[in-house]
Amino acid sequence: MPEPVKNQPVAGWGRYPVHECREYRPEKRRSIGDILGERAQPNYIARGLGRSYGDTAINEGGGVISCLRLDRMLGFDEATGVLHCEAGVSFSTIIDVFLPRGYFIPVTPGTKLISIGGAIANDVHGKNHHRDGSFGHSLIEFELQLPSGEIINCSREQNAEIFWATVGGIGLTGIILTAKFRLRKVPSGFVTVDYLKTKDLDGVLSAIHESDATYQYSMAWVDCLASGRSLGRSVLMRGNHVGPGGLPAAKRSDPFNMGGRFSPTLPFDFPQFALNPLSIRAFNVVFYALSPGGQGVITDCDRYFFPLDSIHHWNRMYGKRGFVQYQVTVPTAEVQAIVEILQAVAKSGKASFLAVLKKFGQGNEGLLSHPIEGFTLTLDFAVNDRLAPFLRELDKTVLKHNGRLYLAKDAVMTPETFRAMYPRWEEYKALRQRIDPDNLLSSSLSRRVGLTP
């Protein structure tokens, strides 16, 4: 049996919080039954690469269960596309072997630097959910170790309900052991992007709605300080893969080469004061007035899709007390709401220089899935005494206009709100309970919103 290494501290990639946990490093599948056969802990969490922005896949004073190591491929099927792997394998490490063959990850958020578990588990979404949907979309089945040890395939035929409770069910169902699901045929490692510079949210949203049809991948970097007149004022990026015949004359001969990138790292943490409504609203400004604008500008998958990988440990960038990243999604008739978030974000002069909208198209049928058909804001926040309190103000706004917060990101909601926003959280707690009726899988966010005791 794998030992554990010592009690460590574990934090998300917002670093925040941090707990104490005993991690597991499995080599081999059939290790995972023996960690929660021998019960050693008093309930245990899967964790991926630890890109889940808040407590999510840690669990103080409990074990931690990685997968890095379970990282295999299994089988490629090349007339459908269709990819076998173990859970631990990394968008990152699809791209490298498949982009060169012609296939690209079906949907992605904006890192590469995550699991196919932690993709099914937090059902993960991208710049093209309003043509695509989420993971789940593209997933065929899997195979889960349930806490009794016993091993099932899930699928829409096969345990469907055990399948769509772990479509986003935050890792509590069971360890995810394998996956197959389908990659998208792509004719380059390129995109055309359409820029647009919009003057105010009315502006960016009227785009927004005009780009569904037309674009496969389209997302907005938003001012979130901006105010007044300007409130919501945006950079639209707005992008379709090119073939070859679309790429500059150099690239035509390799289109799936799309060079090497220079990645800094940031090497220490920003002190505390570095990020204040002075240095944002200055970098927003900055971030507008440069955005390239015009039709047609030709990038590489990882610049478009990756743009923040390309530095590493950037989460440094709001200090030792890590951040806060705070993800809605309303009704597209209740867009109200984002007006509402950003006017009460810009007086407050909360520093978020990372604010991202996007259009999302029908959810799926997982039951805690966190897609819905309207518009989700992403904003960054840097930890201080005062953010929870806030952030519990602006959670009042999005349960007044029918909204949800993503839990892979979440790090500060309460069961109440847990509740409200997710209507079929009972129906799913007893399933859980069903299939783990001892609560051996167990998390830090799992306890916080009242899903384990």
The other form holds:
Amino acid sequence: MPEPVKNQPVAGWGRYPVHECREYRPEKRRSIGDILGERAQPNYIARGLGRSYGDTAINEGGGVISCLRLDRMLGFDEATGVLHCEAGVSFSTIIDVFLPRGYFIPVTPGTKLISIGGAIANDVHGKNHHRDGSFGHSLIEFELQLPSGEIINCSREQNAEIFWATVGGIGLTGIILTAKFRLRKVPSGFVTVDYLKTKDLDGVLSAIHESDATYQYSMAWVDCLASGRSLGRSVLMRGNHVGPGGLPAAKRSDPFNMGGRFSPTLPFDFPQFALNPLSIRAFNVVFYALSPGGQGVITDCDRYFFPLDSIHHWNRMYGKRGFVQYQVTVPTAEVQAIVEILQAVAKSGKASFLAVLKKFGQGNEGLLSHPIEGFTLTLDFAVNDRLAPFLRELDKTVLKHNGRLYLAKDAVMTPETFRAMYPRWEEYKALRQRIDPDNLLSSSLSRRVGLTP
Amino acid sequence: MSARGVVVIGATSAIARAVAQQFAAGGCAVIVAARDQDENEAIAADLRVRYGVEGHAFAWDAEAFDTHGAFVARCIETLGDRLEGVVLCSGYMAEQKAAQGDWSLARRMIDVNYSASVSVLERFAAHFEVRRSGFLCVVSSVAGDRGRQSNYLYGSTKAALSIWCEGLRNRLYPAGVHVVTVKPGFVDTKMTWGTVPFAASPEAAAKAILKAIDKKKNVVYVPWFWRYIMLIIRHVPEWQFKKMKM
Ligand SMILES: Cc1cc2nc3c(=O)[nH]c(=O)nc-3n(C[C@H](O)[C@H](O)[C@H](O)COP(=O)(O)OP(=O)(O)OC[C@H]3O[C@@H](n4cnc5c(N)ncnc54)[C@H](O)[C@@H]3O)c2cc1C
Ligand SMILES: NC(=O)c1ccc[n+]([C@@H]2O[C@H](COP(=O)([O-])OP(=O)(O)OC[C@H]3O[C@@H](n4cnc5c(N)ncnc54)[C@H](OP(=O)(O)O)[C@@H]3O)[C@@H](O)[C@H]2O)c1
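Please could you give me the other form, the form predicted together with its partner chain, since above is the form predicted on its own?
Now the full complex is given, and it begins with the chain already shown.
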């Protein structure tokens, strides 16, 4: 019996680009090998919850293997806090199951709607990267099904080379079946947040420099339409987990209960005209003005870590043509790049609803893992005909400052840019040649940046 | 230790897995039964880790009829008085065209969908009847409501199963044992992936199933609107129906 397949258009979270794919959704572990072995498609790429913005989890004209039905939790060790589960388990489920027991995920991105497979393949980072590194840091080992069908264990000790090619390896080394990683003990489901509004970029940079060491979590929202003397004015949001003693009396007896949350759905695509420099400027002004100032604001983990998750399909806000997220990281010494990019954005009038700035700590050995020590800035742009040339110009700025773009977000970078930004691409490609000589794994992104033919 | 327990048969079905999870979330001990024991073990482990309940994985092959007696005895022994009921989700659908020309496929549908269900559930029924409590929840199909050229071999096995449920319900009523017939329309599982235009999630289907058990419903359509779709389909006169392409 051939494995059931569904032909359909698939996109990333930015809904650009959209490609026709043949999607598989195995419900059994064994089916992954069957699908790869069948070779009914020219090539395959694994997919989790599709929260990457661009084209890393889509495969034009080829197979997409959704891992979402392989989502069994297999074991939990109370003594060490190590969870063993399949790659399709979502962060959201882990939080539902383990926060009431006093555990949180050590590294979470700005959405909890991601899978373990996606967390590994993009080596995701969170607001605590300066302290705790990326997801790879808490990852102990995983099982990987190679394109040959063989299943191997990868850890820092066993198959270390493949381990570090897979952490941040955008799904091209094999299909991750299961993983073991540490959860973090937390004293409650709440974070105490200190807000700081700064007048300009220098203000936020020096505040980050001075205070990051005392906060586990830190990131800034930047008003990217502010220009001139206000360029880079920001709201810095820093937080630490808080124990029951720090909670209001009503919450102390049930410190892991975050309470319900109102979650509306964005029912349709915003029309193009709804998103214009004016409306976005208004949004930014209002956001800046209304951001709660103050110290020690008690916020539940959902609201603090995943503010956007409360609006289902918020990606429709950018209209039918979708949007591109542009996340750039530059070494600490090259912070001037952030100034230049913000200037270019302010000047272009290309609006970004939210721009986020954060300081990264050290990177890891992942061959294509994104984070490097420095500053990371994230911008959103609605797709239109003038976007690509504008981004090409920004790319030049990034390259000039030895920066790099995050593949989880990217949808437009060229092969030349990719190679310049990820100098270890050659090692990666050589290893891939060894484990995937027939290029059975390939994605729209890997072809676009020249990693696969 | 959980005070309540259920058996979910055909556990590798996504519907069954969601049913098992929802019972476990309510604090029930669960025995999951499937022929694919590796998968079954993972499903049971998941119940234990997520919900902290007792989760047992018992091997069960629908077509190995002579093992059914021992299987049922083991379930009863393991859960004892905690055993509240059984949900049967096992089923097999071969492609109609293929099954028309291949008796082994048609026969397998009869065996898995009808014979095995009767074989295993009659034994649980006997136990519940004596004990004078319990429920049997049987996942049949809307396909059993009318024979259509595109799916009548599968459909007729489900029709037989639905009729059997009716009789059993009638028999067990005085003993206070309840029988629920579940007729899913399209549910998003490996059985329907890529072949149907829309489908309910297995979680939603499971929720409706647990509710039907709780409310002692007799026959439920899942999702509910299939009741009306099937009402219309059932009422097309046969002289006209036979000319239709369905
Ligand atoms: C609102 C929002 C906020 C975000 N914030 C952050 C952030 O703060 N930090 C950050 O790092 N990222 C962030 N992201 C991006 C997101 O965390 C990553 O793109 C993540 O990888 C998505 O996981 P996913 O399960 O959706 O994977 P997908 O997007 O489906 O896939 C991502 C990659 O993982 C691979 N993959 C998936 N499953 C497997 C598997 N089983 N085996 C092998 N490869 C696999 C795919 O091939 C693909 O290359 C954000 C995204 C959104 C929508
Ligand atoms: N999905 C729908 O739209 C739909 C609609 C109407 C009715 N149904 C019914 O709903 C039930 C669940 O189906 P599903 O959609 O979840 O599809 P499914 O995944 O194919 O589920 C069928 C289940 O039956 C098991 N099974 C088949 N042959 C078996 C055998 N010989 N011995 C033991 N177990 C056997 C399967 O085990 P394996 O995994 O080992 O094959 C699987 O667990 C079935 O009864 C089906 O007929 C489904």
